[in-house]
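Form predicted on its own, single chain, as structure tokens, below.
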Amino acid sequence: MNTIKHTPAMGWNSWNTFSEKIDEELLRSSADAIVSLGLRDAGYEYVVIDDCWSLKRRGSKGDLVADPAKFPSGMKALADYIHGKGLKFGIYSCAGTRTCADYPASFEHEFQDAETFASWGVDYLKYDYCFKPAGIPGNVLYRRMNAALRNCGRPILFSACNWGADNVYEWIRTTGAHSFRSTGDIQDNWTSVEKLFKSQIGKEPYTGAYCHSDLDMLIVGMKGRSENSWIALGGCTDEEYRTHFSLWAIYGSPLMIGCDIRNMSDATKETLMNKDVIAINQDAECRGAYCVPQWNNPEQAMTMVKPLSDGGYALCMVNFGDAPSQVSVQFWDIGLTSSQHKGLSLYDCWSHEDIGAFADGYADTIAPHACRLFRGKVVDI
């Protein structure tokens, strides 16, 4: 039985920083960095090449052909190199007639392409939604590729990417996809982080084991550096990147790094390799996080709550606003009551210390665009 992976995928994708400027040396050196910096040991295992990797036209037999100028050794050799590092190799295609960057896509070639990917040693497929024929429902197109992948002779994680369109929440799990893009594309700025995350509040019932809501790739550490000017729009502070990472983690989104990992700052490494935050993202039950809004500032201040498999909770208290704000969570709102002598002992996932046990709730003043992320254990008070 091919279950592949029931928790959110973790890895690195080439698109956010490098866009179409990709080649085998970039992929090899990025794989080297994942290992040497300890990212592999932290859980990041997929090295994924995005759009623009193939020739503009299929080969004489209808096969996808890797661009020999970018990948002179071929995709099988690249996959072997990545596998030799103890990592997994991912590639990109699209459900439409062309990819988003106008390269050959997999419409009407699903089984042929899946067999090609399997022969190359592919472990992960990001499957986009551009140039989709208007007369064919998206659920049919994703079911086609799912059938092809499940019968290609190799386990391949299926990462659907239709940006939350066409009521995807209602049907995506039926397609067999392991994750699905539930938002539009991310940009490297705080406004984009806030917009994408808030768009998913209330949709926590649609994410879970084997089919995770994907809020798009991480921008942590990009600092405005990208070959794509639309993505590199402003950059964020290290504090904003830490909040972004905390929110993606507690929501259960796949954690796919988008920066140039070969040139990360110490602050970026600290954020991306925080084992306490990653543990929340990788919790075995894969519960979605729900929102408890701040009573007097509900649009900007809130606590995201994620039930954990050990009986506790993850709590992310976040201030989206531009001024300091009180953020409080009443434990009644998450199912605990002090009348029965139950409270929470809180562990701060960023300072890595216990801050005490609390009976009725917890409150703090949070700086603009910042958060506090806790792991709470139910205790007698």
Given for the second form:
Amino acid sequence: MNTIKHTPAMGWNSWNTFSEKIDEELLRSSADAIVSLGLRDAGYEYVVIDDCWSLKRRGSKGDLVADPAKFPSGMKALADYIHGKGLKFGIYSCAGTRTCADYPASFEHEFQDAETFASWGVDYLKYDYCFKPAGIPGNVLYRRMNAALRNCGRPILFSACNWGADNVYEWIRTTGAHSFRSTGDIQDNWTSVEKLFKSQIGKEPYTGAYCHSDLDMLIVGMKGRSENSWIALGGCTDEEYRTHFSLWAIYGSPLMIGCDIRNMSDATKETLMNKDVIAINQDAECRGAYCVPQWNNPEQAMTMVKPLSDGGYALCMVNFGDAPSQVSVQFWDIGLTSSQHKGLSLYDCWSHEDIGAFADGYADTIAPHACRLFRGKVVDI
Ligand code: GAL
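To complete the pair, please output the form predicted in complex with beta-D-galactopyranose; the form predicted on its own was given just before.
Shown next: the complete complex, the earlier chain at its head.
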């Protein structure tokens, strides 16, 4: 029985901040923080260990072995701890012969590894693409792991990660994956947010229920802190993190926190736990957001529009540029005509207030790297 929810996954992943420096204490204390800070109740449920958790060689029976220096109590005990907190446990492997950080990967071990994961109590598998045999198509490798996961006796969310390579959009849904990384690796700076997000504009038809386009783990709250100097590069302002979170949410990306949740500022908590933004991300129909470019500044200013299951829309007016820009959305671009007396009443998801009903459109001047995120309800005007 498939008990995996059809909306984007939410949780925390160790990679952005900790990379190779992971151990069971980090995982346990992060799970504790998810619960005590209210993140679990806000919807974050998966606690995921990324690369570098195993020994460099498989065991005598060909099994993956958790590194006893990092995980002395073993993976089953860690999973039990995480489950005891009302959370779910995720792990990482790769479709190639080695993982990206050069640990054993699952090529030709798919069924064996899925059984190992199930015996540990794993609920989520991130599945990477490094060291992929050139002669075997990616869709075959993801279908293989899907077959293994679907038959291991435990529901395991299958999170594919091939960075948008090999036209993944065209085949990923057929593999059974629940999400697919559509972008390369994120870095903790605004340039990276802009580059990753813009690379997915126009590709919103490919995301949807049970197979979400994954724009990569969130950098919200990292503030340049990471064991990985390539990711740490720069940091963002709180405003930039809000824009990043708004964009990932409206696009329907999984929301996997990447900062150290044990040391979050109030601003970071407020961003990550904004219920109105999360509700847009978790909307039951899971439609992707399309882009309405600003007519006089189309490269930098735009409104992303996501049709919602209640008949309304989420609208994210964003300015990627370095100078303030006008952003205006004409409602006829989203299907509403004032000649037929239809307009939108707008609720601001960051100030948490209704700002009124509008007939033909809405315009504002948006600060650099900022956005406004609305929930719009169709009204008679
Ligand atoms: C990359 C992947 C990252 C992280 C890393 C681990 O390929 O995109 O998210 O998992 O491998 O080595």
